[in-house]
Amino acid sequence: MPISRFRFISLSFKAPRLTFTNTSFNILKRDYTTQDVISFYDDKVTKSARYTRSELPVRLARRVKALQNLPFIVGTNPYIKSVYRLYFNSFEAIRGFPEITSIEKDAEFAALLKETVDLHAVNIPTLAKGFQECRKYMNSEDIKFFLDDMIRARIGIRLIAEQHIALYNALHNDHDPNFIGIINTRMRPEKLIEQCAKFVHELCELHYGSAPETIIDGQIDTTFMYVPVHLEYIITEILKNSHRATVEYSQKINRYDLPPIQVTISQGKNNIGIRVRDQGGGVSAKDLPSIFDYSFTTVPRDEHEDHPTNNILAGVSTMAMQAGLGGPIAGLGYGLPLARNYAEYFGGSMHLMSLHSHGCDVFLYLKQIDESLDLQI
C-alpha cells in the first residue's frame, strides 16, 4: 500500500517544510545508470562534480517529501524528525552550492559531500529506533514499504556522493589502479569473505566464548567488478546469523564440536553466486515467512531488555551500515532485510532456504558492474 496516502495537516510538523517555488527545480525521477558511474572516470571529476551537484538535491528532496508524507504522530517522533532535518539541511546545502568551475571549488564540494555522508551515517539505525517506538501507529506493510524505499534511495545517494569523493581523491592522491571510484574492477570475493569471516569469528568468540570455523570453497580465484563495501556488509550479516545459530543450536543439543560454516563461490559470465551453508538448526516454518521483515529477530526480547544499551542504535552501528563491520553478534532484526536491499540494488538477489532442525543455506546472486549491466540507480 503506497505511503503517499498518508498526509500531514499544514501545522502538524514543527520542522522546516520543503516547498518548491522555483519552477526550474524538478524533483521527478531522472535517469542515472551504472554506465554513468563508470563513464565519469573517463572525464576525471568535471562531469562527475557537475552531475553530482545537480542530482543529489533531487534525490534528497524526494526523501524530504517522503518523510513529510508520514502520518502526523510518526513524523513528530524525535528520531524520525532528526532524520528529516538532516535531509532537509543537506538538500539546502548542496542545492545552494555554487557552480563548480575550478579545482578549488571542486575541493570545497568534495569536502561538503564528505561532511554530508558522515552526518547521514546513522540514518538507518535512527529511523529503526523511531519506527520501533511508532510501530503501533503504522501497519507492518506500510513500514516495510517506506523503509525499503528509504534504504534503496539512501544507497543511491551515498553511491553518487562517495563515487565523486573517491574520484576526486584518486585525481589528487595515489590510488589503486583497480578502482574506479568506489568500484573495484578486480575484486576477489574469496579474500573479502575471508576478512569478514575472521571478524565475525572474533566477534562470536567474544560474545559466546567459542565460534565455528568458516570454509571457503568453489571457484575461489574468481575476480569480480563490484562495490566492495556492499558485498562486505551483505556477507558479514549472513555470517553473523550463521555463527550465532550454529553456536546456540549446538548448545541446545549439547553438540560440543561446532560444525564449520561453508561458503561456496561460483562464477558466471557476468555474475557470481555465493552460498553460505550452516548447521545452526534452521528456521522454523512459523518464522520463515518473516525472516526478511524489519524488526524480526529470533533473539529473545528479554536479552535486549536486560541490557538497555543493546538497542538498535548500538546493535546496528555506523560501520555496520556502511562497511559490514561492528555491532553485536545479533541485532534487532534489520541485518537481513538491509543485506537483501544491498544485494538487489544492482539487480542481484538473496534467498534463504531452511531445513528445520538442521541448518540454512543462503544463496546470493550478484551481477557484475561492467558494460553488460545498464541499470537505473
The other form holds:
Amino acid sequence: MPISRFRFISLSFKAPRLTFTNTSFNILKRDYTTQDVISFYDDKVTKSARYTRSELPVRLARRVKALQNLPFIVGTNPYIKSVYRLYFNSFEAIRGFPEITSIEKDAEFAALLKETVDLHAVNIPTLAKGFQECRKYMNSEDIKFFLDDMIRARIGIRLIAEQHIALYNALHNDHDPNFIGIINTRMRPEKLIEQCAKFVHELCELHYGSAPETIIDGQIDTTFMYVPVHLEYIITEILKNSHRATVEYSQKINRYDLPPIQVTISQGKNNIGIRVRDQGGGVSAKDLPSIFDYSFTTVPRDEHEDHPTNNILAGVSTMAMQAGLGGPIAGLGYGLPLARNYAEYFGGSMHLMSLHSHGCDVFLYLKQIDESLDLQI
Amino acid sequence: MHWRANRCSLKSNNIIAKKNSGSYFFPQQTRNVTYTKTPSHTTVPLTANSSSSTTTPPHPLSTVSITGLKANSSNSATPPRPLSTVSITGLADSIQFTSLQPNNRILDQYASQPVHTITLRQLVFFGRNLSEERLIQSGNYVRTELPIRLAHRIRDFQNLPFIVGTNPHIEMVYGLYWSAFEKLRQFPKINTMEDNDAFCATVKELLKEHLVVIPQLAMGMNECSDHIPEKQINLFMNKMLLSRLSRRVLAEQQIALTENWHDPGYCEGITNDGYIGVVSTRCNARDIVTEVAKMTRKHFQNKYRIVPPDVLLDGEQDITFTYIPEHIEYILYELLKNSIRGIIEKHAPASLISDNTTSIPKSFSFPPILVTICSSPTDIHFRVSDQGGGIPDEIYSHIWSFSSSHKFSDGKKNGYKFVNFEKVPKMAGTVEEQEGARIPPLLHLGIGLPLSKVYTEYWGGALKIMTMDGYGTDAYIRIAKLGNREENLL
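Okay, that is the form predicted alone; can I get the form predicted in complex with the partner chain now?
Below is the entire complex, every chain and molecule, led by the chain shown above.
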C-alpha cells in the first residue's frame, strides 16, 4: 500500500484516534473514549477495518512465501504442512472479503477475524513439533532465522487482527475505558504478575507436588501502557522456568523448604524493569550460551516424547499443562526465545544472569507504548 | 656548554622545520624532521657512550642535520614520534633534545616480541618451593618480560593521534614509560642474589615513580575526549591499565618473594598466613566481604554520622580459594561504596550534607545490601544487590567508559568525568591507600568501575552490572577459582 494514501487519510482526521501509518504504530491521544470510537465512522465504516483488511493479506502472503521457501522435506512434514495450509486459507479468506461498506459487513469481517485468530492459536507449538522432527534436515541457524522471522511476523499479524476485533467489540458493547483495543493504558504489572504466578503455582503443584511462593516487591504501584497479553505470556514463561528450577534443584540438594521466587518491579525514566529472581541452582556455564536457542531444553528427552499412560496423574498433568498458554510447563524449548521476541517487539529487552549453584536473575525491560514510541511493527 | 648546544640545536631545528613545511605548528607535515626529548634533565654527553647498548646517541646538532634526515627517511616504517610544540617554546624547562631514532629501532625489536603470559598457578608454583636458583630464574623472567610489555605500550602511545600524544599529561606518562623501558632493558642478567636485590630495588623505585600514571592518564583522557572516538579511548585505556596491572603483579611478586627469602623466620614456600608473594592461598570469600563491608561502612559513618545500610551475606559463603586478595578487595570496595552511596542518596539525600546531624530520625534504617556468594567447579560468583535507586539510562550506557565526551544533564556531574583527579596526584589502585588516607575514600574519582572491570578481567573473570532504574542495581562478579587462566592482556 502506498504510504501517501494513508498519510492523507490520517491528516484529514481531526478527532483523536488510533492510526496505523503504513508500518508504524502511533497513538495520538491517551484518553480514548467511546465518542472517539464513534468518530471513526465515516459512512459507517471504520478506518480500522479498512486498514486491517488491506494490511493483513500482505503479511499473510509473506508468511505463505516464507513457508514455501522451506526445504521440501521440511515442508512435507505434516505439522508444518498444516500450518502452511492454515496461512494460505486465511490469506484467501481475507483477501477475498469484499470491501467493507456497511455495518453488517463490518460485523462479518470481525467474525472472520475472530475465527482466523482462533484457528491460528496453536501455530507455534505445532511448528515447534514439526521442527523437532525435522531437526536433521535443516541446520539450526536456518531454523533460528526462519523462526525469528515467523514469530515476529505472527506477533504483528495477531496484534493488528486482535486490535481490530477489540475495537469493534468496544464500539458495540461496553468496554473498559482504560483500554484502546488490546492495549491497556493503565496496566498494573503487579496485578498481572500475581495472576500469572497463581496459574503457574497450580501447574507446578500439579506436576511436582509442591511449588514455591512468589513474592512481588519493588515499586508495585507502577502502571504503564502496554499490551497485557504479551506481558502475560512473557511472565508466565519466566515463572514456569523459575518454578521448575526451584523444585528440581531443591530435590537435588535435599532442601525441604522451597525458597520463594522474588519478582521486583521498577519504573525508570525510559522503561519499566521487572526482575525475576529465583534460587533454582542457576544455569551451568556449558548451557548458558544456548538457552535462547530454539529447541534447546534441559528437560531430559524421554520425559516429553513418550506420554506415560500407566500413570494417570502424570497424563492429566501433562494435559493440563498443554492447556496452558502456549504449551506445557517445560520441554519444548521455545519458552525463552519466544518470550524474548515478545519483549523485543516493542523495543524492550530480556537478559538472564546466572549464579551457578545458587539461582538465576531474569531482567525484563519494557518500553511504554505511547506517542513517543516510533517503531516498525 | 650544554645550554648553548641546546640553543644552537634549537635554532637549526627551527630553520629545518621552516624549510620543510609552512609552519611548525602542524608537524604532521614535517615528517622529515622529528624532535625528540626526554623529560629527564640529564645531559647527553657529546662524545661519550652513555649506554651499554650498541648505539651511541649522536650529537644533538647532527640529529637535525642531514644525518637526522637520513635516519628519518629510513625509518618510514615506524610512525613518527609525535611532535611537541610545547618543547619548542618551553626552552626554559631545559628539555634536552636527544635522538631516539636509533632507540626506536630497539623499541621495534622489543615490541615485535610476543608477551609471555603467565597463569596464577604458575606464579604460585614458582613461589611455592623457593630456592636461590628459582628466585633468580623468576627474576630474569621479570627482567625480560617487563621491557617487552612496556615496549608494546609505548608503541600504543606512538599510535595515538597527534593531538592526544602532545597533551602534557599523556606526554609525561610516555616519558616515564620510555625511561623505565631504557632502565629495564639495560639491566644486566641476574646471576646472583645480590643482582636480584639490586634488580628489586630498581623495580621498587620504578613502581613508586609510576604511581602518577593513573591520575595523569585520567586527566589526559579528560582533556582529549573530544578529539578521539570513545571506542579508541576505551581500548587504549583498557590495554594500558591491564598491562600496568600485569607489570605490577610481576614486579610485586618478585619483590615479595625476595623479601620473604631474606626474612629469617621464613623456611618454606608459604608464609605463616598462607601467602606466596602477593598471592594468598587462604582467601576466604566471606571474610573478604565482611572486612570490606566494615571498612566502607565505617567511612560513611564517620563522614556523615548516620548508620549506613547493612551488608547481608547470602549463599554458600565459606569458600576458600587462591587469589591475589588486593584485587578482589578493590572490586568489592568500589562496588560497596557505590551501593551505599546510592542507597543514601535515594532514601535520605539530606544526610549527605556533612554537618547535618538532626534531620535523620534515630530509628531510620536503610534497605540492606545483599551480597550473594556461590561457586561452580571453575568459578566463584559474587552478586552485590542494592536498592539504591538504579542507574538512569544515559549514565548506564557510559559506566565503563573512560571518555568524558558526554556531559550529563544532572547538575552534579557537570564538568569532566575525571575532574577530581586534580586532587589525587598518585594512585596505586588498591584499598590500602584509601584506608591509609592517602586518597580520600569517599572522593568520587570516576575510575572505580572501569578499574574494577580491569581487575576482574585480568585473570579471565567478568564483571557485569544490571540495573533497574528507579529501584536498584545488581553487580555480578565472576572470578576464576582454579587459577589456570592465562593473563588477559587484550
